[in-house]
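Here you get one chain, nothing else, as structure tokens; it is the form predicted alone.
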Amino acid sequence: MRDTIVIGAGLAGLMGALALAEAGRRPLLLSKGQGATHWTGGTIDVWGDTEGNDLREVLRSLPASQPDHTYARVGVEGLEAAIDRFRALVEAANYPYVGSLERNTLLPTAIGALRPAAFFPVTMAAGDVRQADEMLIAGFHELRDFYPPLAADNLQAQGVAARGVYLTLPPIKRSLEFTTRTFAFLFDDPGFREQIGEQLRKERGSATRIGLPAVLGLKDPVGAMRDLERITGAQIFEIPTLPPSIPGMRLFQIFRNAIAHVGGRLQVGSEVLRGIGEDGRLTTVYSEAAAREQEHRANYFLLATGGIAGGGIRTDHTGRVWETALGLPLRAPQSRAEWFEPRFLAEHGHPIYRAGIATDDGLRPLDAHDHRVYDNVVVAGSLLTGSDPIPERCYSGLALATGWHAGQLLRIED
């Protein structure tokens, strides 16, 4: 029997194991796939303020407005120690992360839209729309729905000045299907970042940052972006594409490194399928595996599988809604007609997306007589009722700060 299983591999099943392992609770990590991390661009958005207001206070608000907020569970407190863990975890892995909570930065998108983050890797840092000097998107023609000539014409709408332009690809050994991965991979070539750099460097002219899709290697980013900057002459930044992320990979693989370097195990492709408990308490769980089920037994468990998103919460076409790893009870729309807005983001939410596990103040499920479920289960992530991370643009914010904080709770217990 196991201490700790923690169940998702997202940012919050991630925070939660490596708070487990460092406590010397030598967590499991059951997952189906690689969580999140690998569609999403990497960022840490805390809140989609675009106003320059403090996110602390903006956070320290919303209790006001709304108390069943998921953030009023941590409080900004609880948000502030996971993002310091977060980013002592990334600067030791050489990807460090900038940003504040004082204030989003403006990023491009791929398309040339403005999106707000809190955090973000430093290979991203020279792409903050508020500084005034001109920008040049470069990309591949082999890339695909990667186009620089039309994320510069968005950018220029926008008031930024942006020039876009295709570079040429550098012969290569072989014929490749090229994805965000095949470019990561040629990017941690130096002699093909030397090639690249030469490219952009005759085509820079007045630009003194450089865009490129965020492909910039697995292995060190921070040292092709230097590598770049050298034979350039100007500032390089990533610009996050479509899955899959390159700089979503190179956090789970941070992640994953440092779990398992603290006695934490990873166990990918082990889909939860069920789990069964007695006397108020969760006692096994079963994984899919190629033959039959595969049984695990522990004293605690941390359930973060995403909400219906990432596949935590799933519904048919009758209506029904359900929790996919342990049949838990959730807080949603009760029939299908309440699932549709005439706008799928809606200001306030989809109501779809709003669906998700009520819980205690230590974020044990809650049935719907707000009588605990399970007292050794704890939920984080997505999969909490109380937010809707797409139009609050709070997801990889909300997955930090639950994660840890469900970890932090569950270390603790005897």
Given for the second form:
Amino acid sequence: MRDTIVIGAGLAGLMGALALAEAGRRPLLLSKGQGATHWTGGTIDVWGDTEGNDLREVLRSLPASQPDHTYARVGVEGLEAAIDRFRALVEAANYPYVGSLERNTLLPTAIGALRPAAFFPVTMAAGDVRQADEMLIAGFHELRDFYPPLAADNLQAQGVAARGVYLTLPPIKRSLEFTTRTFAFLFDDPGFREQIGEQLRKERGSATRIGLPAVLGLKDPVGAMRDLERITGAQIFEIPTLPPSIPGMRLFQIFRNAIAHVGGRLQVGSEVLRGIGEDGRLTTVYSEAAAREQEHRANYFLLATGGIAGGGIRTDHTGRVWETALGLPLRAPQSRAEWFEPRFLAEHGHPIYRAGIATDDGLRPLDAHDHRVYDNVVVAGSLLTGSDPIPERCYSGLALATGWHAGQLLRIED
Amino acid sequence: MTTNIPHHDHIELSIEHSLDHCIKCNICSSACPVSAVTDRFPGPKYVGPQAQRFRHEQQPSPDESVDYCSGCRVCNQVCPTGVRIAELNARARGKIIEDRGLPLRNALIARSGLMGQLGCGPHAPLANFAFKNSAFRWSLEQIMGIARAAPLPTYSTYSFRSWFKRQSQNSEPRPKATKQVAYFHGCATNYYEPHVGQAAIAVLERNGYEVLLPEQNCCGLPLLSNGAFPAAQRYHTSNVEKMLPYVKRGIPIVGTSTSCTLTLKEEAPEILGLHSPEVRLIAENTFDIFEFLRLLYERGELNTDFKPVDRTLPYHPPCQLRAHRVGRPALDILELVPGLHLNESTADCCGIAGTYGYKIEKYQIGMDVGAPLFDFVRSSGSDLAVCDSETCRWQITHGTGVPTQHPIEILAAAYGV
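Given the form predicted alone above, produce the structure of the same protein in the form predicted together with its partner chain.
So here's everything in the complex, that chain up top.
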């Protein structure tokens, strides 16, 4: 029914699907389950630089040391184009991102570590630890894995003035099970914001900014932030939590609506199991379904199922490493003995996490002899070999850049 | 009583695997429409893969809150690692019922065939009068625990099967069609909404199919979702026997109730652990009607001679359709109709979930679950909504006052029939 298929619902697949939908190609996006959006903090991490370097310069100099790095495929211009489109998208949804490629901003994590990010929702902006203002970190006993005193102590130890407090949950209908979503629903209610705002105002002391777990609602987080700022007189910022990530869920909703608005379709919960092709072209993919596989014939395919962490690559104890959707050839360590460096926190990461698909300049998959496998398939995101997004801290930057670029490459076909 | 679940069948193994695939990311808990609105259900992760570690055949179930799972399967859909949470929950409920027996109320509302026979026919006005009567509904709630406000459907004065028999006797003999399908109408079409079956037959005939009507009984899904496994198994076995001759002759089974077709395809085989070649054959040859029409379209065989239908309608893909994991076949076909535009809801569930929302202790949960969908339908301003599943249609109308049709009725109208 659809001539273009995108596989994977992380940032790369969503950006690719958006590009294709906007070009009128009406893509169908298939994914096994919810994509990586729900697992990530919602920041755009371009490169893990903490020295204040201009990221564009860092990326421009990258090919000198790593000529095959994934960023070299898209270039700084490709990255900027993707970020421009992304920012326009979220801005239009009243969820603007701020930041810059000139240098990373350091934002506090839920345990008070400092995390570099190039772009981030405006609701996280006041967390910039390079500003000198004192912070109050506030949370709830009911929300697991967010401990304000711990975060504040760790920030304090790194020279950031911070204090942590627990708030008292006003009487609500819920008493047992609290997830990030429970709190997001609560913050969608202006009445709840008023009550929390009052508590924060009393607790604020000399702090001029207040950090809260990133649960300020799914409907209008910027409105929630403004409400709390009005009541407390302090700046309010969100701190990403452990999954499920509310900022990630916001992003997914924004993408889903935008893609559907221009004729794309998302089919979450349909894992692509295999594909068949002929004469160097992929013709059909099959997704898991009740009683029998669903067949999808299409002319163009964008593969963005993720790397080892995202489920696009699997490994087993024998040392086998394989690509799950289409069985494409991977570049990966030959034997299991070569997967890991001796030290867990090895500076340049572990070789196995560089496993991925090698591509030509058009992001089309190559086999071990550098021959193109399919002419009508492009690959994006962390399924690509050429980088290790863990130590390089570039998962979301690479996903945006390669997803958008891959979508551009396919949209001009025909 | 035992349910004859083989110890190492497919789903049993995948349940074992499931436990290790769960990475506790809580994405299911953040998608579950039930845990979104009530404390009574702690979420799919807890009652599914987590509680499963504490379940043992010889021991009582550790977690009764699993009974508050509505079976909508949103958890399965969003799970990034493929854990079959809804099946875990269904089986856990089955174990509770096996240990303690099925409450009378559930035994009754789970037998939709029986409920249908009760009021369908010339005496339907009487039955409808009773079921619309507030005193009667109040007593039904007090005695049986069936929520008095819940949207019981309106009985038809004739059954679909009786209409089918009459019209095949009375109508002019048609030129013999070379292609045949066997129609699975389900209880709702037979006793409450014969017009859905009539529309389906009209559409299939427009596409050159002769529609055969096999003997059939309730698919058993209401029994399955109430944990009454032995009865559900008898129902399914009986349907398999009745439809096997058709499938063996190469005639596909096509249904308009997405929950019945899902039960034939997957729910009954997997939850009950039935994997005989006959069960398999029925499963592989059963199609939701729009899935079937889409296959025709993909083969270039669909009659696309549609009249324009200048309407924009809100459409809700029901949970039981999404659980087929075949996308949005009704949208794929209806977008071929000139002038027709369907706006898809992104709401997770209407809340009724089969028999769930009829139970007094769950009625309000169902209404709260459905609230975002009701908002969507109401704010569309449309005087008609579209949904593939019968109980969902009744719930949408109950929650919004907006009449709701099966998409096959819209398609029949586009064919001018």
